[in-house]
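Shown here is one chain on its own, the form predicted on its own, set out as structure tokens.
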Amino acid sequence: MALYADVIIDTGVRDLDRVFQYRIPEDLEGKIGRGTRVRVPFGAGNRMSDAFVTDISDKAGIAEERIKDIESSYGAPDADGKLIELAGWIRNEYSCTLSQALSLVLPVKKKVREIMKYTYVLEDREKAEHLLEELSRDRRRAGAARFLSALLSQGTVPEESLKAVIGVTAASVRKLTETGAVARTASRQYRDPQIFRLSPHAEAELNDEQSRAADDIWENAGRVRENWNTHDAVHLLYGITGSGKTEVYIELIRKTLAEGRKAIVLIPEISLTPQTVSRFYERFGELIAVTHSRLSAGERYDQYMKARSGEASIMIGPRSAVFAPFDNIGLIIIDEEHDGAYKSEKTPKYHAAEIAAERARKGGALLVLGSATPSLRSYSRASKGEYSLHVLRKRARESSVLPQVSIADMRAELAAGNRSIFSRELYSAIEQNLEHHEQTMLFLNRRGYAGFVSCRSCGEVIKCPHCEVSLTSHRGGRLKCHYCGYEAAMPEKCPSCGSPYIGRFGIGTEKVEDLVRKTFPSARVLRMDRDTTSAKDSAGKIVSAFASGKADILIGTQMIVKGHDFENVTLVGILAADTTLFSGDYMSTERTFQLLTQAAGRAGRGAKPGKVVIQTYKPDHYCIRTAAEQDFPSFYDKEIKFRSLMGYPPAGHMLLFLLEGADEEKVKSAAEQAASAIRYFQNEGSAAGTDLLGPSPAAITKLKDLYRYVLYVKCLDEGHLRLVRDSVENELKNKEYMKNIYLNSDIDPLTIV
């Protein structure tokens, strides 16, 4: 009986986003299942194309003579039916093709050679003992006798030890299996990523706050299986830095496994948080599978199969781990849920928290979002009662308290003649730390794209008069807003105080390292940034070296403030706190508060008290003040008022259209046509209640030889924006002016594009 496969061609072309049927050849029967990647002849020219199998049937949907044969299979593992359904949900939710969605939920592209371990086991002791007597009398069979003797005393003998330890060949031993006394067994060996083996921690006993949070969350577990709703199922765990959120996670995972269900743990960048992952390994060992971008193809395949086979019950990784091949999920945890790494910058532009909520809803599972600095989006929902809120107000270690935080006004430093990157207070504190053999972290708060323009005398920042975000400095002396396209010339003097000390703001980590080595020549210095962590396991090695006391000062960007716990760090210096505060997008203040609070939380996590120095040109800004006080509720109250006034998320919503193409004039023209379509829908009523910003050149105007233009649409109703998105995309598709133009959309983008 012939078998047929429904396939989706692996392409981003929307016109081909539909099912095609192919015949499964006899030699591929049993090797192809739902989710398998295959090669098929496609189109009139039978061009070989990759495709995903979405279903298998014994009935032909079209005339038999029109059905082509599948050429070959990559042998990737079959997918759970729920993952195929999830891909369909992603296609509708994020306006992408089904093949793009399937590429997400099926991260393993092809089968990789499996590693097998062979072991000899005792099958019949009486036969083996009798056989050993015979072999002992034959000097030519001394090796086989040694093998049987070892097997009788140990019960098992690994095949790899035969020649090296016992001195006998595998061929000689295999003859013994024919006697029935010995059996040769095979077991699958999984490649070990070997990056999460740090110094052990004693299993922590939960304090009252942690126990209460774990119990209150788990109280809903049974209820959400029967009637899933966001209030009972989605929990925001807001705990100050060092409050022990990981211990709460571990307790919830323990309860989940005890009920025979599985857990997913998402961490922003797994290779940068080896200490956190190590805690899970110490508690759950081989029940854990991990995934992240720096694994080899073999390691990634093995970890996937370990989860799919049921040998692992916990999947840990970055946002892609949300697609773990589990069929009985009871718990999904998103640690540091505020982190922007959970939002994909490629199509489909999904957010891991939204995918997690959908998987939790379909599986009747709990979803826990944890952070010391929750995203405004999550905290807003918790404040409205949509999510359940749990608060940890004190540090888990009894001897540990929040550090003392001071704000260094860099305007005053300049006025006093100090032009170095170190305030006098920070310089003195570093010297004192070196004398006391305590460690220091210097966090350089910066982002990768162009900087803003600021006055070093009064702290004034040049802003867009329409969008209330800072203008971004570009070559040629122009300042631009990347929302509405407003431009202005670079001023020669500060428009507020007239000072000539005005210019682009920013400094790099290498420059900081050079200055630290010159200023403190006796200090042992490590630097942790994208350059020093590009090699596999390099981040873990730097963290391990610093944790073991092999350096006095650790310099780094955002990656050094993510989940690290160093007991001897008593000083954190935050250089250039303003860099992200005025980075040119609506989330800059929220992002800065999160980074400053997280950075400050690295100090004083052991028995010694901690100190933090925040260097800024805006010491009175509410973001700086509330971060210094570790006061998230006060920050939220002030920031949400600004968002409400300007209609920015989460008070309102934004829709981004990004157009890219090789011809700049055609891209610009297409962007103007898109804007015309939006204005038309505004007049017709289907886009009524929206505000259009742009079109304007993107923040990165050219990327990989493609010119880029953006439009933003603001609206209070997210559902209405989805209608606008679909209407505009339908209006533009197949238009002549859109030929060779790529159109992408994103609702509530986290950064300017």
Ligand code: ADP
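Every value quoted in this text rests on a predicted model; they were computed, and no experiment measured them. By rigid core we mean the largest C-alpha set that fits within 1.5 Å across both forms. Numbering follows the first chain given and starts at 1. Compared with the form predicted together with ligand ADP:
With the core held fixed, Gly661 shows a CA shift of 2 Å or greater between the two forms. Annotation for Glu492: C-alpha shift of 2 angstroms or more between the two forms, rigid core superposed. Taking the rigid core as fixed, one finds a CA shift for Glu64 smaller than 2 Å between the two forms.
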Second form
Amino acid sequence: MALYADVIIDTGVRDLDRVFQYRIPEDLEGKIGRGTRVRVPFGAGNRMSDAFVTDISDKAGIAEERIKDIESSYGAPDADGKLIELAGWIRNEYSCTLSQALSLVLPVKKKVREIMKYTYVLEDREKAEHLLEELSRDRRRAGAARFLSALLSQGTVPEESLKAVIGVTAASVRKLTETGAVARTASRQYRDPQIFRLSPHAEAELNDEQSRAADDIWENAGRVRENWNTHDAVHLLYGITGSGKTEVYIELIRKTLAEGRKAIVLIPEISLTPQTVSRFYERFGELIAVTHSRLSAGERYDQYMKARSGEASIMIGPRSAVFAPFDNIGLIIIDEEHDGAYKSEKTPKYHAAEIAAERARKGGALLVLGSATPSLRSYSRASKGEYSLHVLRKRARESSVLPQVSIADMRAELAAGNRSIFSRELYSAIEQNLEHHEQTMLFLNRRGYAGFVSCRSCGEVIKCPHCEVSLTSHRGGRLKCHYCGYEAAMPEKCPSCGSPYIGRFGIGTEKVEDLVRKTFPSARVLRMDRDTTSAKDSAGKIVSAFASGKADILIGTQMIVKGHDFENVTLVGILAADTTLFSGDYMSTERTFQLLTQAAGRAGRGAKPGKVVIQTYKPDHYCIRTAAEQDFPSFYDKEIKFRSLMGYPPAGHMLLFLLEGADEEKVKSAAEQAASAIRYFQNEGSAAGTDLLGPSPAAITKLKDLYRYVLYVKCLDEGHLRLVRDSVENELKNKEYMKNIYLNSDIDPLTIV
Ligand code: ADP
Ligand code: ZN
Ligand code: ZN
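Now that you have shown the form predicted on its own, what about the form predicted together with ligand ADP?
Following is the full complex, with the preceding chain placed first.
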């Protein structure tokens, strides 16, 4: 009996986003399942195309002779049916094609060569002893005899040690397996991605706060398994920096595994936080599979298979690890849940927490969101009682207390004649730290040498020819676009007026490094930003060099802020707190608060007390004040009022349409057409109660040679916005004015585009 497969062609084209039936040829029978990727002849020309198998059946849906054969399979494993269901949910939720959703939930396309490990084991001791006696009399078989006596004393001998250690060929040993005394066994070897591992701290018993949080969360596990509801299943763990959230996660994972269930742990960027990952390895060892963007194809495949086969019970990784191929998930943890990296910038623009909630709901699992600076989104849900809230108020290590924070008013510094990048307070604190051999971290959220380059005569700012953004000056006189990677040499004259007076303004981490070296010549300095961490594992090397005391000062961008636990750091300097504060975007205050609090939280985590200096031109801004006091609840109260007033998320919801195209006039008129479609839906009733803003040019009006226009639709009801999105997209589809225009949508974007 013939078998058929329903397939979805792997393309972003919406018109092809439906199932086509193909025959499974005999030689592929049993090798193709739901979720495997195949090549099929498609269309009138039978062009070979990639496709996903979504279902298998024994009935032909159309006339047998019209069904084509699948050409070949990529050989990757099949998938749990629930993941394919999840892809269907993603398509509706984020308005993408099913093939886009499938490539997300099924990240492994091809089978990669599997590495096997062979081991010799003792099968029959008596026989082996006899054999050894026999062999010992034959000098030509001394190697085999050495092997047998090693096996008799150790019980097992790995094949790879035969030549090097025992000095015998694999061929002569393999012959011994015919005697029945010895057997050769095979096991699957998983490529180890060698995540940078640091030696973690000693295991500690949970303190009262930690065990209360763990118990209160776990207490819901049984109930949620039977009868899932958001309040019992979704937990926000708000614990100040250093309060020991990781230990709470570990405790919950231990309980989950004890019930035979699986756990997923999301961390924002695995290569930046080797310490956190080390702690999980220390406790759970080989039960862990990891994933991240820098794995080789072989490592990625093996780690995926380790999870798929059930050999691993914990998947650790960034956003995409939420799609771990587990079928019996009991717990999903999202550490540093406020981090923007959890939202995808590509279609489908999903947030890992939303996918996690859906997987938890389907699997009857717990979802734990942890942070010292919760997102407004999660905290507002917790304060309304939608999520359960757990708070850790004190630092876990008894000797460790919150650092003393002071705010340096840079206007006053200037008035006092100090024109350096260091306030007097920070300067003397660094000096003192160097004297005491304690470590310092200096944070500036801008990489490169200077901020931008402009002409002192006419004011012209040098911009990227492909994007409407200023170029950033880097060392060696290079100018770079941080959006598209364009590079140019620093011009000698102003391209606009010809004046030779071209200056670099603002500072980046490269210049800070130069200034620190000049100001403190005895200090050993490291720098960590996107420019120094492009090589695989370079971030881990910088972190471990600093952790082991090989440098006095670590300078860096937000990379140095995330979750690190350096015991000897007693001073943190935030050089320019205002760089992110006024980026003109509704999330900028929240992001600044998170950065400042997290940066400050790196100080004084060990036995010695910490000090933080925040340099700013806005010392009275509530964001700076509350961050200095490490007072998230006060920040939240102020910020949520502002959001409510403006109808911004999470108080209201926002639907963004972004239209992009190479012809500015066409983009503009398409955006106007989209606006009239929205106004039509408002009048007709299906978009009633929504507000339309725009169309207007995006904040970055041109990016990678594409002009950009935006429209925002605001509404209190998120579900309603989803319907509006679908109607508008449907209305614009295939319209003449949409030709060569890319339309993107996003609900509650994390930045204003
Ligand atoms: P967070 O993730 O909340 O910032 P961590 O889990 O990294 O905090 O813990 C901070 C430090 O406190 C770590 O060095 C950790 O080993 C230590 N720690 C955690 N729990 C305890 C405990 N119960 N007793 C002693 N030390 C602890
Ligand atoms: Zn000029
Ligand atoms: Zn550019």
